[in-house]
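Single chain ahead, by itself, as C-alpha cells, in the form predicted on its own.
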Amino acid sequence: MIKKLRVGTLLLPSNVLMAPLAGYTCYPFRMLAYELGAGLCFTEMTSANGLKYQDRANCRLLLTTEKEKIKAVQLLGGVPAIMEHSACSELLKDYHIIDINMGCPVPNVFKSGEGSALMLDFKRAAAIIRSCKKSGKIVTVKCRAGIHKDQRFAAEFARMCEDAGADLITIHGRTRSMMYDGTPWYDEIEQAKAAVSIPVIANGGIFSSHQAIKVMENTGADGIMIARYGLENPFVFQELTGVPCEKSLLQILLEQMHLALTYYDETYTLSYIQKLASYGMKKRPGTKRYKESLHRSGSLEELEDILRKIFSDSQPPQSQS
C-alpha cells in the first residue's frame, strides 16, 4: 500500500503526499515532511500573475535550496498563456514539478475564474495544462469532485486531465460548495482512478494514519495527500512510510524555529511557528492556558519559553505508548 511512486520520470520515495497549505508549507516544513517520510512536497499556493509581475510576497514562496531534492510549486492561475509565462520563467528553473491548482474553492479565487472554477470550464482547463507542459516540466492537477453535490464529476475531468497531458491528478473528495467540511465523496475519487492511467492521489478528510490507509484500500487511488492533519501530528509520514524518527515534537519545533529564521526575518519566524505549534497542540490536554501566551509571543526567546513550556513532555514517537 504505501510504496514508491513514479510521476512522469521522477520515483517518488513513497506515495505519501503533503498538500500546499497557504501559510505553511514553507521551505523548512517541506523539509521536516520529507526527512519524516513524505514522498513528495509542494510549496505554498502561488499566483502565477503575482509572478508575471515579480511580487515579492508572490517570488518568496519560491524559497528553496539544493537540500531540497524534490521540488514541487503549485501554481493559481486562468489564462494560459500567464501560466505559460510562469511554468516557463526563470523564477521556476530549479523545480521539477508543476501543480496546478483546480481546487481551491474559496469564493475570491473561485470568482476570478481560478482554482475550482476551471473544473466548468474543460477548455481552458485543458489549454492550461498543455501550455504548462511546454516548460518541459513534469504537470500535475490537484481538483475537487466536483462542484456542487449534484454537480460531481471527477472521472469525466480527470480524463480530460490526462488527456491534456497532466503526469498525476490528485481529488479532493469534497466539492467546491463543502470547502473543507464534511464527509468527503471517496467513490469520486474510486471512479476517477479506473477512468485513468495516470497516478490519482487521493485527498480530503484524513486525520489518521489508520484513515489514510483506509481511503487508499477504499478508492484503489495510488497514494494519499496528507493536508491540515500533518500540521496536527507531522509524525503522521513517518507512520505511514516506518522512516525512523528519533526527535520529540519540542525538539521538531524548535528545529523549525531556527530553519525559518536562517531564510526569513523574525517577524515571520514568529507568525510560522504560533502558528505551527497551535496545531500541534491541539489535543493535547492542559494546553489551552497557554494558548494566548503562545500567540502574544514578541520575540524568539519569548516564543522558545513558551515551547517548552506547552511541549515539555513530548516524546519521540517510538516512546509513546
Ligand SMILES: Cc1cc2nc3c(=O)[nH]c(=O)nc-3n(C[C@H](O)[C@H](O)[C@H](O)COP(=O)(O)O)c2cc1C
The other form holds:
Amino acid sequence: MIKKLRVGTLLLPSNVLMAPLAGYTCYPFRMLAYELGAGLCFTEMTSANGLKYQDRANCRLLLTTEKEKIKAVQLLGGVPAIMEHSACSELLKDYHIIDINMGCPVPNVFKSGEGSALMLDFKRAAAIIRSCKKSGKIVTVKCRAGIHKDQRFAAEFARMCEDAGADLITIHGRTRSMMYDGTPWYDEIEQAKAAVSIPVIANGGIFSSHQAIKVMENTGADGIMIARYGLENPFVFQELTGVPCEKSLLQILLEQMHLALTYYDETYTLSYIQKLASYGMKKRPGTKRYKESLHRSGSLEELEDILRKIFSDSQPPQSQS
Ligand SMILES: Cc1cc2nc3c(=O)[nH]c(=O)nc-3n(C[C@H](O)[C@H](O)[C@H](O)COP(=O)(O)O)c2cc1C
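Having displayed the form predicted on its own, please output the structure of the form predicted in complex with the named molecule.
Shown next: the complete complex, the earlier chain at its head.
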C-alpha cells in the first residue's frame, strides 16, 4: 500500500504526501516532513498575481535550498496568462512541480474566480493547466469533491484535468461548502480514481495512520495526502513509511525553531513555532494549562522554556482510530 510513486518524470520516495497549509508548510516544515518519510511536500498557496508584481510576502513563500530535493510550489490564480507568466518565471526556476490550487473555499478567493471557483469553469481550469504545462514542469492539481452536497463531480473534473495534461490530481473529499469540517465524500475520490489513469491522491479527514491506510484501501487511491494531522503528529510519516527517527517532538520543535530562525526573522519564527506547538499539544493530556503562556511568550528564549515544560513532562499523543 505504501510505496514509491511515479509522477511525470519523477519517482517520489513514498506515496504519503504532505498537504499545502497556509501559515505552516514553510521550508523548515517541508524539510521535516521529508526527513520523516513524506514523498512530496508543497509550499503554501502562492498568489500568481503577487508573484507577477514580485510582492515580498509572496516571494518569501518560495524560499528553498538545494537540500530540498523535490520542490513543489502551489500556485493560486484564475487567469491563464498570469498563471503561465508565474509558471515560466525565473522565480520558480528551481521548482520541479507546479500544483494548481482548485480547492480553496475562502469567499474572497472564490469571488475572484480562483481556488474552488475553477471547479465551476472547466474551460478556464483546463486553460490554466495547459498554460502551466508550457513551463515544461510537472503540473498537478488539488481540488475538492465538488461545490456542495448536490453538486459533486470529482470524476468529471479529474477527467478534464487529465485531458488538459495534469500529471497528478489530489482530491480533498469535502465540498466547498463543507470548508474543513464533516466527513469527506470518499466515494467521490473512488470514482475519480476509476475515471483516470494519472495518479489520484486522497485527502481530507485523515487523523491517524490507520485511517490513512483505510482511506487508501477504500478509495483505491494511489496515495494519501496528510494535512492537519501532519502538524499534530509529524511522526505519522514515519509510522506509515517506516523511515527511522529517534527524535522526540520537543527535539523536533527546537530544530524547527533554529531552522526557521536561519531563514526568517524572529517575529515569523516565534509565531510559526507557537502555532506548530499548539497543534502538537492537541491530543496531549495535561497540556491545556500551558496554552496561554505558549502564546504569550514574547521571545525565543521564553518560548524554548515553555516548550521544554510542555513537551518534557506530557503524555504522548492519543491517536484516533
Ligand atoms: C490552516 C490551513 C491552511 C490551508 N492552506 C491550504 C493551502 O495553502 N493550499 C491548499 O490547497 N489547501 C490548503 N488547506 C487545505 C488542506 O491542504 C487540506 O486539503 C484540508 O485541511 C483537508 O485535509 P485534513 O482534513 O486532513 O486537514 C489548508 C487547510 C488549513 C486547515
